[in-house]
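To begin, one chain is listed below as structure tokens, in the form predicted alone.
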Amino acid sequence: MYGYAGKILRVDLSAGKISHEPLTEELVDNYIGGRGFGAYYVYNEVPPGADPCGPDNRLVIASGPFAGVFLPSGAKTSISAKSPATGLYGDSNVGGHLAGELKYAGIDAIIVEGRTPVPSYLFIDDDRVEIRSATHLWGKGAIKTEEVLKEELGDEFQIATIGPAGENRVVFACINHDFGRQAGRCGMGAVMGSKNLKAIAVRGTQGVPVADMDGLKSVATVMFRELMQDPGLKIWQDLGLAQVTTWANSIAALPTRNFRENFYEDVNGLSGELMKETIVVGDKACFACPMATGKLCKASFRGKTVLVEGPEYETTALIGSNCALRSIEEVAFANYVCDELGLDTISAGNVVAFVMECFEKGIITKEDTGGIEAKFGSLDAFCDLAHLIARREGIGNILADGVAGASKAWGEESSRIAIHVKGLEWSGYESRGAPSMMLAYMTCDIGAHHNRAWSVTHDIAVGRDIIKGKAAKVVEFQHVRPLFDCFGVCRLQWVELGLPLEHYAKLYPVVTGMDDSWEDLLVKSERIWNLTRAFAVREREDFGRADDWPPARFYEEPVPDGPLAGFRITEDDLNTLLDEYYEARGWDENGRPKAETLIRLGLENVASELYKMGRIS
């Protein structure tokens, strides 16, 4: 089998059992890799009603056929499980060097189940796999843990870790890798922590078989050449994703003060240019990536100086403008705090901004915060709250369940300003003036995340007040973009530098030897999308349209100021978007896949199961 290592590693932590099984052609043909493998195993092996932080949940760490291969940025690892944040299917992906190392160790995916009786880590050195004690690592920060394991095992090991947030099952705990890369969304770190698994360390020395090496060299060389000659490459190398901040502000999409506004008056203090001039000390890249968007920064606060990778745009948006911090150095320090604690910066920024607005409105007081003056613009408040959340102490025990959990504790007034969908906090684009982007957040299978369909530029191109017809573009993006997660390759070269999709269509047969057309691959992506939706329908009897509804703020409150002052999206607009989306998807009016749609996509067993449960017709 070309493009794959050929093996699945199974680890039963409860039994202390390690085994390998062959990767099947059927699995590859139907689900490609990465996110596709994760969706398949989570649907088929996690029993309905399973506790996301219980031993029956599966943690699936998977690469794809392009990972670790000579082509631009084959660096993505997908990590999937039932999400503690949403109670539904969840996944996240991380760059760096883990994906290729897994394949060099002969592994396409790791499936972890059960729970070790004592803190442990998974040691993989080619065919040698062991569950080792991590008692000396438990309680340490995620970055410190990686430092210790590198010292013990050697720098050639690629390591994924969790921090105290994962150990304490914070529902937005992340998994850290390569001293600054995170699988941040959906609480994958909490799943890992619930299994008493502190880290995974991998070293491999094997190769990846390729169907047509000359063909691969030809296509990949053209891709690298086009990227290196692109006039837009230099600004990405200079500023990385930090450059997006001022652009998002200019189009009135920058989350500000808990998404109350979408234009930040102090944005210049958060700009990529200022970051480059003042705190950047070096550049960093994932495997085989010419963009090198990672920026190593130095930041100081409270007498402590730290080195951190970032902040990238999402962190700057959610911790910076959304919490009203005014200095990029402050954001960088907060970024470090989250990385070491093992907190997703997107959700952490949302949660703290939510606290700040609740504090401002008098919904909570200093008595609730334990004396913290939780005002917008306070880095002190951010850091103090982050530590409480990671340890689940005081107010942190409430906030560790995310804005959805906290709003249930604090009542109706707070729920109207709790910015999430399905329990996952909203990422970095305020969308009252971008209906297709709003719909993308509403219908994303893992909750409010932008990575499945970043369509804000489509809204700008065709008209920001246009509603009808935009659902089709969202569906299109939701088929194309997740393919990159299946392939195990970064999508930035396509999204930001315009590298043609036809290159990826040509790569697939030369790497794998399979003759799938691009249209065939899109059908497989659609299959995966419907499988994750089916997981939600199976999981919850009442799952449907209401779960695709955005926060009340977005349809009740017009944008207060800035370039889009007065903009809002109405409930009628939202229903129009969902009606068109469900029709385009082949789902019923409540957002459940029709049996005929599942059957068309080769999911006959799923259709039969849901039909017998009375969940679909």
Given for the second form:
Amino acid sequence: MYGYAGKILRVDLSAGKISHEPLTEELVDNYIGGRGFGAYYVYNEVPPGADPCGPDNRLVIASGPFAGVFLPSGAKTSISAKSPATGLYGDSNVGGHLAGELKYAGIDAIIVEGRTPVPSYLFIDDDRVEIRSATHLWGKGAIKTEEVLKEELGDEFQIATIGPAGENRVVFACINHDFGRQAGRCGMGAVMGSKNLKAIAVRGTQGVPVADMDGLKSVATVMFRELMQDPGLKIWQDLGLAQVTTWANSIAALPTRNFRENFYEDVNGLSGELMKETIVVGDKACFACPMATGKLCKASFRGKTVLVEGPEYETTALIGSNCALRSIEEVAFANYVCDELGLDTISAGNVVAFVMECFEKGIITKEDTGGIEAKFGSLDAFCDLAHLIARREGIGNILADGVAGASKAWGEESSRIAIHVKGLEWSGYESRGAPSMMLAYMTCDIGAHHNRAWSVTHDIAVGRDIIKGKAAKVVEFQHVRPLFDCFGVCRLQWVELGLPLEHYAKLYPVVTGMDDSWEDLLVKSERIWNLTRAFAVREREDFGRADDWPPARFYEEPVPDGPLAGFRITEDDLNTLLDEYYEARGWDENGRPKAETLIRLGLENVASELYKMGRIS
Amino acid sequence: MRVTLRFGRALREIYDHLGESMEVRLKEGATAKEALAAANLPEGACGLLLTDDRLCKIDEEVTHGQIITVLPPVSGG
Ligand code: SF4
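After the form predicted alone, can we look at the form predicted in complex with the partner chain?
Time for the whole complex; same chain goes first.
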């Protein structure tokens, strides 16, 4: 099999058993890799009703056919499991150097099941695989853990670790890699922590077979050349993802003060340009990436100076403007705190902003916060709350269940302003003035995340007040963008620098030897999308339209100020968006895939299982 | 005066009417924002503007013969 290492590594932590399984052609042909493998194993191996933090959950760490191969940015690893944040299928991807290293060690995916009795880490050195004690690492920060393991094992090992937040099963705990990159979303760190698995260390020395080496060289060379000649490349290398902050503000989409507003008066203090001038000390790239969007920064606070990768846009939006911090250095410091504790910065920013607004409204007081003056703009409050959350101490124990969990504890008024869908906190685009983006958040399979369908530019192009006709674009994006997560390649070269999709379509046959057209690949992506939806439908009898609904703030409150002041989206608008979306997908009016849709996509077994359960018709 | 706008590929994917570049006619003293409007681009359609290898501000005055590269807004992932 070309483009793949050919093996799945299965690790049963309860039994202490390690085994290799052949990668089957059927799996590759139907699910490609990355998140596709994740969806397949999570659907087929996690029993309905399983506790996301119990031994029955699976943690699937998977690369894809483009990872570790000579082409731009084959750097992405997808990590999937039943999410403790949503109780549904979840995944998150991370760049760096893990994906290629796994393949060089002869592994396309690791499936972790069970739970070790003592803190452990997984050691992989080509074919030598061991479950080793991690008692000396338990309790340590994620960055510190990586340092210690690199010192013990050697710098060439690629490491993925959790911090204290993962150990304590915070539902938005992330998995860290390469000192500053995270599989941030959906609480994958909590799943890893619940298995008592502190880290994975991998080194490989094998090659990846490629079907047509000359063909690969020729397509990849064109791709690299086009990237190097792109006028935007230098800006990317200079500013990284932080450049988006001022633009998001200018179009009134920058989350501000817990998404109450979408325009931040102090945005200049958070800009990418200021970041470059004041705190950036170096650039960092993932495997084979000429864009090098990672920015190493120095930041000081409370007498401590730290080196941190970031902040990129999402962190700046959610921790910066959303918590009303005023300087990019403050955001960078908070970014470091989250990385070391192992907290997803997107969810952490949401959770702290939520606390700040509840504090401002009197829903909670200093008695609840344990004396913390949780006011917007306070980096002290951010850091103190982050530490409490990661250790589940005091108010942190409530907040460790995310804004959805906390709002259950704090009542109706707070749930109106708990900004999430399905239990996953909303990422960096306030969307009252961008209906297709709103729909993308509502229907994203993992909860309120932007990366499946970033369609705000579509709203700008066709009209921000237009509702009808927008669902088709969202569906289209939801098939194209996740393909990159299946391939194991970064999508920024296409999305941001416009590298044509035809290049990726040409890469697939030369790498894998399979003759799928781009359209065939899109059908596979649609299959995966429907499988993750089917997981939700099987999981909960009452799963449906209400789970695709946004928080009340977005349809009850018009935009209060800024360029879109007075703009609003109504419940009727939201229903229109969903009606069109469900129809475009071949789902019923309650958002459940119709049997005929599942059958068309080759998911006959899934259709029959759900039909027998009475979940679909 | 005349100003040339060059469009990044990702922007051309969103706006069908854009080719690789476009020359727009503007009054003396016009800004980059007016140049974009002359190319029929709605507000918020563009991310960054580059000229002579430096960032060009949206409200900056442009000059005859200037070449501005227009990049799309970035998605951040
Ligand atoms: S663009 Fe950024 S995230 Fe993507 S591979 Fe390059 S450095 Fe990594």
